[in-house]
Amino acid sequence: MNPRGGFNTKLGFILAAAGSAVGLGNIWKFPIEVSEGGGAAFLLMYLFFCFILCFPVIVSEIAIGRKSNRNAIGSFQKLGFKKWSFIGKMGVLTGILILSFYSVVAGWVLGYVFEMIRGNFQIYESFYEYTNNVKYIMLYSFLFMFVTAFIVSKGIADGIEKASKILMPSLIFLMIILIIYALTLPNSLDGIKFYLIPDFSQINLNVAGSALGQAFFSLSLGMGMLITYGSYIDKDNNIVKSAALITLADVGIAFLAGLVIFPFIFSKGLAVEGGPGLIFTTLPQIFESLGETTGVLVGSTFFILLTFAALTSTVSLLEVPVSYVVDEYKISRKLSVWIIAFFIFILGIPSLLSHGEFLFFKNFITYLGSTKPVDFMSFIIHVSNDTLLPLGGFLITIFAAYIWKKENLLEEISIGNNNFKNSFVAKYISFSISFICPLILGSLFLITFLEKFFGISFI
């Protein structure tokens, strides 16, 4: 057993790695990327980029992690690369960028399940006023942070592989609760025909780019994650099974969600909303419409799944940092845990504060080209979401192919994988790693930042 402690079993670190994966964007940014995008055109460009991006991309994470035996920023260090540590920092502080933001969206999502189950269905006439009530926001923030925090705390085996082994299988029966209900309301397969009988004329550069941006953020990639849980696990794991099932998983949940949407949906032949507007808004209409007691058992089971979800992933992305000061500073994990999340929670509160009156974190950056003010939450996540993580996937391939060498990284794949490296799969990723990844997910960067500060299209 790794003497940092590691996951006792291979099935709680799959589950675990697709937790860290699984999360809000799934169940809500997915559908609205498919709506966008034409429907299964969508869906099957999304599905294609996982497996043949994605893919390679995790394989390499796990692989540096396990290999090293240390966290984030450790791992380049241990491997003899001391000075390419800073792709490790960028991703820890990516990070905490991202939890920052995300615990605040929890706290929304953690709220509404007290507001469905009080049959509260017309909150979405005042959503906007909703996340400007601080005091009861910030508290189901914090509420969401301490449980985080707590499991956390507990450490890998008994606190985030125990949770994971509960909130993944929950998260998957809840689905298949509300894709069952879904499909018997009326029109509900109109839903069905839109998300899985593509049009393939949808399918044009703007779709190809939203379908790799959602692939490769739907799994987390290029923050340290699957470097830090991949730190855990044992010589005899299979590192290639792994992170196909890891993949495999991300992917079925975001396709229930679709299957649970867009039944939903078009049963009421509303419009499928942008943004926060799906679930906050569009939603809890439809709750409402299916009567009072159906409507508070679905409407309060669809928010308590979201909640899983989104805990799934603040657990991952809470122990990235906390791997790293426990490992580098040997501060104890209970004490590393309450510290950084509390850190991480009053870094959070300018993202809770900029979707109300507070003007300055409401108006907080006009970015060059543009006239328009960005609200500070949305900074952050075009800092962290839209900028850092393709920045920092692009500089792990670079690293696993150029730096500790493709021959390396294939040697580590191959370790309780006897019959990996004359594999097809290992050709592929050895190909996929040197010359795919880097330059799509350069180009992502790129084309990203550009995008979101400057206001220059390439599309």
Contents of the next structure:
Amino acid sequence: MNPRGGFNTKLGFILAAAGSAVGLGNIWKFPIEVSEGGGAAFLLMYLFFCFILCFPVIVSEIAIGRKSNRNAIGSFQKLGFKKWSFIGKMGVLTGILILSFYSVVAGWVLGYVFEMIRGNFQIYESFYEYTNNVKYIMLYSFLFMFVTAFIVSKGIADGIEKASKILMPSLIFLMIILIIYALTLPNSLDGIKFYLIPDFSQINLNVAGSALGQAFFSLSLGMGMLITYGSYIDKDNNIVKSAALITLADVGIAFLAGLVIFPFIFSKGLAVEGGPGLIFTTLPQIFESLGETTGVLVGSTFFILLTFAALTSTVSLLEVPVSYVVDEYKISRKLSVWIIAFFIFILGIPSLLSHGEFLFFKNFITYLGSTKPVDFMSFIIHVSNDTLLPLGGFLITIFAAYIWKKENLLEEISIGNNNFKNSFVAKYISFSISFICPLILGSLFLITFLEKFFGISFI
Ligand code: TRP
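Could the form predicted together with tryptophan be shown next, to go alongside the form predicted on its own?
Now the full complex is given, and it begins with the chain already shown.
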């Protein structure tokens, strides 16, 4: 047994990594992007990005982690490239930033579980006031962070693996119940049509860029999450197979989420709203219309499902800095977890205050070329999701292909996968990681960065 601890089973690793991938991004953002991006046309492009472009990055991250047996920063040093550990440092920082706002949104979701149980569907009229009820929201985001920290404090096998083995199957079970129910609603087929009928005219470079960004965020790539989880697996783990299953789970659950959301919306003929409005204001109206008992049942099931999805993601985000501190500073896991979680909770407070009366955070910053001030939470999202993740992904592919070298990458992947070396997949990964991935991820980084912060548009 590895002294750092590790996953007990291959399935445990897959569930934990898929749990990280499946999050608020899948259930809330993905369906909206599909509907705005031309239905099935977007879906096809998304599948292409996940399996063709992101797949080599997933495999590389896992291989770097397993080979080095270290956290996101230490892994670069362990492989002998101390200078390149800045990629890991950037990753740890990105994880901390993402967790700081993600836990605020997860707190809203958790609060909604209780609102639905109480039958308070009217909350859709006061979502704005709800997010402004600072004490209340802070309590929920604190609670969420507390549960996250509790799971991570138990370690890999007894904490993260165990929780994923309970939460992921429960999530799929709840999802299936909701799909069956949603399909029995009137006009549900119109929802499915709206969701899935391809409209290729909607596809342009902008839509392609957001599909790629979404795929990357959804698969939790670009910040060393999979380096960290990969460092806890054994040599007999088939990395290619695990990566394929993780991708499949992520794409599959995002797809299923649309089969819940669109029949719901169309059953009442409501407009499809983008952004937080969709789950926080549109859906409660629909739950209300189902009648008291059914509404409470369906509404709380939906938000419990969302809570589970968010929880396996926040756990993975917290594990990245924790693993670093435990490995490198020899501080106990428990102490590291509680200190880091508390610090990130505090860091999240400006995001928590971004939507209301605290004008300082609401109108936090104005970029060159932006027409109105950007709130603090959106600013953090632009920095982490839109800028640092693609940049991290770009650098990881450069590292894997040219610094560590692709021969070593392929060698590591072939352990636990006998026929790998001469396979088509090996040739593809080798080509893609050297040329396609760096080129496309590098461009994505440059284009979004220049557009977001400087208003320079290329399209
Ligand atoms: N993938 C998660 C989602 O879709 C979010 C997430 C969790 C994440 N861990 C991450 C994103 C690491 C990037 C990196 O909601």
